[in-house]
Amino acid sequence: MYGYVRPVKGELKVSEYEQFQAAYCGLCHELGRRYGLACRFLVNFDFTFLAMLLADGPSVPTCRKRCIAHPIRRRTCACGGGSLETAADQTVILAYWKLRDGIRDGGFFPSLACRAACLAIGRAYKKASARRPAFAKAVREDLEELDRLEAEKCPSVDAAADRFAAILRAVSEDIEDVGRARAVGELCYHLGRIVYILDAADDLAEDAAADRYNPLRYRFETADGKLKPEDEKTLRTSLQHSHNAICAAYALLGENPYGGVLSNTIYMGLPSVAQAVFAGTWRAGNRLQRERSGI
């Protein structure tokens, strides 16, 4: 997805950071095992969070593996978990449609990289769709509706964010326990809403310069690709409501082996990222954090 869902590294215990790193590496290896080398480049923080959220049981088995990024020293990886398989399948499906969106919006020459990547994972997408037909159907239908809203230049931030949020809510459809599925679905819905709105705020200046659709351009008056202070306050209030809903849904979930990392991400990571986006420091800080994280 977009990389907005991540813990605050400095607030993690050493053991929690190792858990997070193992989950990230485990998802990367699972993508490679199920879909080949090319799909390992799709690994991201957002679906690592979902893999951890979907994990069940008192602990997660680990193993030590080498990879292209770390060919000499073995690294600890989460392994053997159904949540990693689910997250790997969903990563491929969503990444494929995100690439398709990049092809549509980028023009022929700017979108050549997206075209090449789309071809590279095309077979993997068909396989993942066969494994997760309900999720693939939800992604396709909700993105088609989002495309319609974009074509109409819909000024409703809620309407556009709702379609993307519905995609993440579909993550919960494979959970057998009804109560847990409902809580995870609610959490993921509002997480998707936050991710969509933060991405719109982060891309506002760029979209305005390129005359691309961004619901914030049509909902608020902007100056030089920036929101007015009162409009930014309105948007932050809307995001806070979704964050409150995430916290309430998370409180309903039972014990999770990644509880420390998940709590850090929800209670500290999301507000920290939102603050950086609205302060205009997210992109530079995101690159630096990625370089320093070693992941």
Contents of the next structure:
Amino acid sequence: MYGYVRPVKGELKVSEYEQFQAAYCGLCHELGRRYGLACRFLVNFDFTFLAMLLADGPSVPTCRKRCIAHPIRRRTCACGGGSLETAADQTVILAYWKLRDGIRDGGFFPSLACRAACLAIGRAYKKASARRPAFAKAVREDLEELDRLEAEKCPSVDAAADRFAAILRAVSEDIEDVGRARAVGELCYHLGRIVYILDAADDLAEDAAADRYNPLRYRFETADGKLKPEDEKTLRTSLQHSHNAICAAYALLGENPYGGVLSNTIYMGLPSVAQAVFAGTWRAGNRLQRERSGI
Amino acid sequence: MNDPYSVLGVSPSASDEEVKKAYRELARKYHPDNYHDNPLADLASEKMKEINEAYDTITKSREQGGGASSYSYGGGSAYQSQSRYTGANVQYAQIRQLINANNLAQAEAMLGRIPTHDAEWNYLMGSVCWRKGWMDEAGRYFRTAATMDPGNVEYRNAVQYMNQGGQAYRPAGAGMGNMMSSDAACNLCSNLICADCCCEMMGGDLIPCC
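Since we've got the form predicted on its own here, give me the form predicted together with the partner chain too.
Now the full complex is given, and it begins with the chain already shown.
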């Protein structure tokens, strides 16, 4: 997806960092096991977060495995557990539809690349959507609706973000406990809203230069792809309310084996990512961070 | 009922002080102020009830006639339905009830059928948006309502709550990070430290530890 949902590494305990890495590697292996090598490249921070969020029980079983990225030393991976399987299925489904989007929206070469990638994961998508028909349907419909809103240049940030947020809320629908499903759904909805809006803010200058649709361009008056300070404040205040909603929903969830990593991501990760996006340092910092982190 | 000690997350051998501390932290976590017009408010107030009962059970079972202070936070609903509607406006009362019951689709449909968009209409539309998670639209409707009827306290409070960014539980030590510009909170701290430095220069001290 986007990689906006991530912990602040410097603030993680070593044990929490190891857990986070194990979840990331676990999701990658699960993607490989269920859908083949090509799909392992779809692993991302956002769905690692969702896999951790949906994890149940007091602890997660781990095993040690090798992979192409780490051929010499075995790494600790989370293994087994329904939440990794769910997250793997959902990763494939969402990636497939995002690529389909890319085929239509991109220029000649980008759309060719998307077509090739789409072919590569086409069979995986068939399998995944057979396993999660409801989620696949929700993603398809919500993205279609989002396309429609984007085509008619919808001036409401909330309406556009709503469709993307609804996709993430659909992640919670397999949860049996009604209260827990509601809390996870609310958390994921606002997570989706924040991700969508941060992405819009991050792309604003680029979209303005290329005269592409960006909800912020139609909601606010922008000059040179920049928001006015008072508009930025309004937007960030509305993100703050979404962040509060995430914190409020998170407080209602029971114990989680990844509690430390999740708390870090929610209380510190999201605010610092937002800070970086609005300061304009996200794009540059992102690449550096990834190189340094070594995962 | 669940074991009261496990509800509070303490062992049965915990001291009174530890029990009280655990209770206070949980009460802070599920405080109704953190669930202001939140669609999950009912879940939070259930939790609040559970920990209140657990704390009462523990204090009662430990009490030997001493005056251990048993207090509990109330779980009052933050969103009061108002009964000031008369005549043509009974529809608004109905809409408020729908919003309170979290029946947002129907409330929105009813609002959509009302042709005149007065201040109250904007306020209720804002409330629907707020509960749906459409925070930006909610703010716009609230501001419109307050502009149309500047004397109304309810509208003004909504705008104020909107602008100030609301509140949510964060455990101690989780950092003060938020999504808004870092100025407000940080300025307060840095101003305090500056003031402390000034005081120290003059021989006084505002923050004793530094």
